[in-house]
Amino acid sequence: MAEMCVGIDLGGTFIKFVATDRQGNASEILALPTPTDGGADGLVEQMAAGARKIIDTAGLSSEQVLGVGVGSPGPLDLKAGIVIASPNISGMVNVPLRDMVSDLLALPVALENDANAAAYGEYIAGAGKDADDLVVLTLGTGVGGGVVIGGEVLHGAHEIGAELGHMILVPDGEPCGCGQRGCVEQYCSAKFMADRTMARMTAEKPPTALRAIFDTKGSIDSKDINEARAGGDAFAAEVWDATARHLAMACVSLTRIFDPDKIVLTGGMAKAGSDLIDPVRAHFADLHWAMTEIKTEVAIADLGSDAGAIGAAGVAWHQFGS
């Protein structure tokens, strides 16, 4: 009788790993440096390594294991197992990721998207758990999402669902590196507040304390404009505010569409926590409709970046466990 799933979630710098039962229950996380030479083949190699080392701490027998999921950037092929292109990662262009690991461990392999794993993870073990609709907003170098719906992870008729980030939020606004403008990504990720920020301080040279900080590092992120708010300095609470309406913006998008029981956000900016997510539900109660009552709960992760291992292994469950 199969008792575990082994899910990796494959990162530019890490690749982690985890095994779980049915429920969810997860043993501690394996992370290994993700190789940056020997092409696909190294690189699965540094994963089915990984993979047998969890199964080994665990004290699990391959026949134990039912299956494993792997959580990668993509854009992907899921259907046929592919990974088209991972331009964060060398040499994975239309490799058959899914394939190549499963020979390799000699076990079935489910292939997901990373920021889907990730929303399955929160929707299984975290911040979800309760809830059966779920969206989660990944905010970090980029902004990431991932739906659930009734536990079923949405992927759209072309395999290009929630990309959440390219919702586009300002008309006519950024330019995005997709090719649009105004996307939600360049409002609410933590490196576009970044860049904006230097920007106007170039363009504006308004008083603020993060003049000092971007003269001895050369820039700034999220973490100095949040600390130079909370240290109060107007320039920077005004910055983290309009990130935070842009960001609640969004969540009422996300509501219209979806109507889920929580959005959750994740990534680095979100580990500001009430920090950020006090003004993100201010702004969320402000914006949102008068028709009806707030039933939409905004929160934070509660797995941070566990979530795409215990959610690639959430995956393999599902596709593997019926």
Contents of the next structure:
2 protein chains.
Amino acid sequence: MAEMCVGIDLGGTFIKFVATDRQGNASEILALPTPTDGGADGLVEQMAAGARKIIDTAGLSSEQVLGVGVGSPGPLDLKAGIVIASPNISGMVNVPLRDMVSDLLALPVALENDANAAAYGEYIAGAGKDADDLVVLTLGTGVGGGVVIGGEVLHGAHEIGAELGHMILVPDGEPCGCGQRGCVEQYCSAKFMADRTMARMTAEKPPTALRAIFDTKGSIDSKDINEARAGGDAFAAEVWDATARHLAMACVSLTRIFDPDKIVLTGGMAKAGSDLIDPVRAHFADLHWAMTEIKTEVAIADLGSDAGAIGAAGVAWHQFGS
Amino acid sequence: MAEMCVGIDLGGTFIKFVATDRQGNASEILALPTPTDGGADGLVEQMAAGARKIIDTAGLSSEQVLGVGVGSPGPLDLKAGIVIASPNISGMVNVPLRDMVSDLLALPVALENDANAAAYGEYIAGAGKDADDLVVLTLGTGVGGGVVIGGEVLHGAHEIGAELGHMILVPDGEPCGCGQRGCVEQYCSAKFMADRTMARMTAEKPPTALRAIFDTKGSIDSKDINEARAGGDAFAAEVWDATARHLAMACVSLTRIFDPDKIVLTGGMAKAGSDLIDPVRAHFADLHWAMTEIKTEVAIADLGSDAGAIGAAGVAWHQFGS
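Compare with the form predicted alone: the form predicted in complex with a further copy of the same chain:
Entire complex below, previous chain first.
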């Protein structure tokens, strides 16, 4: 009898669902909109409905489902299975999400932080699937982190570890929303690259093709910067390269700390693919120590935005599958 | 029947020996000089002689000794039990240290990097003994690191992890012997604080009581700087505080990454005790994010230079004791 685990990735816009087998082979992903007006009960009902649909579509009886993994934005209390707060999802304050989903589905549920779930997804089925030790950086509005060491997700003593976007990259640097200064997030996220670029366009008035885009759209994003760079815009090229170099610096520190097989970049900015990874690798080689040859590969993620759901299912396998 | 493991800490000047029981209770430490003229064979004979003496003094039969742990400077090949090189100990190039010691003593031997062994010693019997997750920074000539997560020493995929002294603290900062720039080691080690201070005394000619010491001794060290600071010297106070602040910055990053229960400072500079930890804690509180209260304690090590031998015995317990 085939056994499966279900993974649920709770996002601000969509909830994604998947079923995976013991080897990490995944069903098609189901995406349902995240309800915005039913509070926690509405969310949990949508999560249960999607899970049932995934189970039905796969032709599974519920006896064949060993458990369900849920990846959620946080902060979470993992031991208690509670979402303490989740700024982008309404109604998620002190919600015992693990037990609510478990009650509705009559299945055991494991809760994991969404960035960790995505890292675990890349570890079991994506760019890190041949790695023992993996570090994942998610480059989106902020910079999220996930670390897997010998198959175990790094949580920390108080479940607030692997916040790699809040390593201090530049002493006394740009103020960060977290209250620190100079965080990785302020130099390497898509949002902050765009914000910094717009601020420099105002302050320095460089000649750049980005100005026309800004005048039309009222803002620019990291994709605009990369396209202008590809089109020969010197200012855009400088901004893009500075971001790649800051990312490479963070990757050097993470290599010294974790000595992982791989560091995988994911999130919106990683969609640039080789336009991002090529300069990051060049700077990484330049900044890396001379004591040993480079043994850590920096790479783009394989699973993109499906990693969270696949990793959530993997977390369920890890907890209920043995 | 009491069971013990023996720990050996191989240093450039002394080899230290200890026996510990399952709970980490330690015998008196035996220190023998590190032979400088007998090559690897002479070293291994001294290691075996000291181990036998520790076993005799404790009144143990060799049946009561479960195994021996050896902490050695590296780089090492831990899987093969080989010292690849050890710059401060003559004759240690590609030496199969684990098997050589094991053959002489007819006991199983576990090899560990000396910084990791010291971290593990603090974890089982020192300042980290109530911690699940512990980070140790050794502030000496360089800055060494050791990380214990849930009872397991962090090694990395290629056994070159936990090199916390080579995290990049200052982008494009001071060149480091490792080939990188701006490493933690260049801002937080006793040696580099003294070197930087002497360079500034030459370049900036500040009024300072350190000049008389320099003129007498031909150099100054971190202890001189701290004593001048305590005596009211403004330049020394500025240097000392800048070092404490850089250390605190590294501790903030390590807290975001590992979320440990404790970060423990050891090595020569940590002998300054509260003179060091008080300003480090003040800067740590100032630089730490506002997202959560401070949950990681920064503290001075308990075991000082005995941590390596005690931790080496602990490594043997970990490997042979269950």
